[in-house]
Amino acid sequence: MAWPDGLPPLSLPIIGAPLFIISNPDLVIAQCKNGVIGAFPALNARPMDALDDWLTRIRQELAAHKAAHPQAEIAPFAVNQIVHPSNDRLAHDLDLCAKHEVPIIITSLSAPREIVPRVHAWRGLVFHDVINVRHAKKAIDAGVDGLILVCAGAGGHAGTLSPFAFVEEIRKLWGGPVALAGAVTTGRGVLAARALGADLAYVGTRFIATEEANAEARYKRMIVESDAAGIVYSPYFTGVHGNYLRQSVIDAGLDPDHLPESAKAMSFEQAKAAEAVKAWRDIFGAGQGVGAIDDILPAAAVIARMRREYLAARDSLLGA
């Protein structure tokens, strides 16, 4: 892989996507101990001073695990920072990331022009979420180290481009690390991402249905019980198009087939129903890969199974 110096080997080429509310130290530590990059949004640490405790715990537990298991492939971890004026914690959270020398910062929403030199000062890497080529060019101009291509079918805020199209266009202008997001829930999907030209798969929804994830039991069950037809793509809940579990929309008293494009387009009945709904609490994000998720397991078991699937698919293609 065309990695910058210093990134250790991984048991599987995966970044566990930073999931709002859901990603916590338990999940990140389990992912990293089992050889895939674990990530969480800085905003998940509440109150904001808790971020210092989270980072201290993650670093200490991973160091202790490495000391006890010198041969283990322990992956680095990442912190997601929202680069937007609405994030009034950005300066505070970035200071703590500098203090702990977080290995990877994942940025989203705006090109991280001012953040890149700060992270590079402590030898960290910056990966940036993009949903189209225009955003990718801005990120490259800002000096990022890696791109995360959020394609059609990804959970949460997702783009509309096919990974086949998106990766090919990006590879015309970028030779650095690329992570591919969009309905990757099995080891076969990880191998497919590599075959397309990505270095990593960006896996989110599969890790919601794990024992460590900070998601309520109803959410995890809904992931297991849903399929691709049970995903709704709408800008209604946050103002940005995203993929959500249809059943959670129904349970919130809304009609998933007749969601307005904006609050201005709502009827009186829709407006009354929406008043009681909080997107972060009641509407569950998920990608189109839910149909391949049939159980709730420890993260270690999920990663082990994905590795077996990855190796079996690779050997099958090679004719072994």
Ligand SMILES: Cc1cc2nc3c(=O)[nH]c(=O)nc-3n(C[C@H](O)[C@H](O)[C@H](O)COP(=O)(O)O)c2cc1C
Contents of the next structure:
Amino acid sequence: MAWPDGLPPLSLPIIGAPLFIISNPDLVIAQCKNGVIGAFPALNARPMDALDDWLTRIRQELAAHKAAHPQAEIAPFAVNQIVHPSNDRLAHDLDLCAKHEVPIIITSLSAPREIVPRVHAWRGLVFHDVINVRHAKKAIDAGVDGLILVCAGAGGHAGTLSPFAFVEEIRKLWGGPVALAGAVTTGRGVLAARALGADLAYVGTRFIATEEANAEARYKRMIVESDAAGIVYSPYFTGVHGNYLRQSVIDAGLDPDHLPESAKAMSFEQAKAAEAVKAWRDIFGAGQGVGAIDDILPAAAVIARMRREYLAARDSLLGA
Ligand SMILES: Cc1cc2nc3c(=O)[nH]c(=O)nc-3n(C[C@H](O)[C@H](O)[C@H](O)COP(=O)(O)O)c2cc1C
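Having seen the form predicted alone, could you now give me the structure of the form predicted together with the ligand?
In what comes next, the whole complex appears, and the chain from above leads the way.
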């Protein structure tokens, strides 16, 4: 695997993807203790000074776990920063990441040109998420250490490219670490991501249906009960195309089959309705991989099962 020097091995090659509102220290600590990279959006720590406490707690609990279990493969953690003028916390949050020397910064939206040298100064890594090759080239130009390819079917804001097409094109121009996102919910899917040429899978929706995730019970249950046909892809809720649970759209009093494509196309009644419901709070983000999620478990159990599935799939392909 094209994995940067100095990082510990992972028990399973995945990043637990950052999830707005949902990712919290409990989930990140459980992921890292069980050998996979845990991540959370900095914006989840509210008010913003809570970020200092979150980072202190994550560092302390992982260090204590290492002291108690010297053999354990404890993964590094990552903080997601939204690089956009609307994020007025960015400078503050980045200062705290510098103070705690956060191992990996995951950047979203604009290419993180100014952020890369800052993160490198504390020997951190920058991974940037992209939905097309044009954005990937900009990120490479900005000096990032890793790319996250967000493909069709991913939960939340997602692209439309097939992972088969996207990884092949990226591999022609980039030999560094690649994480692949979009509907990976089982160990078999993780192995498939590796077979395609990615180093890691980037797994979001599977971790919503965990005990640690900060999501209401109705949301977790809806994930367990849904399948790929229960996902709608629409720009209606945030102005950017994303994947959401169809049932949550219906429960909010909207018709998932007749959502306008843009704010301009909305009638007055539709615009009022869009204002009244809040993406992420009322409209639940989730990817097409929901059909393979049948239970709500502790994150440790999800990771252990994915690891068993990953090894079994690898053995079966190798004819062992
Ligand atoms: C509810 C939800 C919230 C998300 N919030 C964020 C976020 O705050 N920042 C971000 O970079 N990506 C966010 N994502 C995208 C994920 O990090 C990741 O790309 C996606 O979950 C991967 O696809 P999968 O859900 O099919 O595994 C979110 C996804 C979901 C489902």
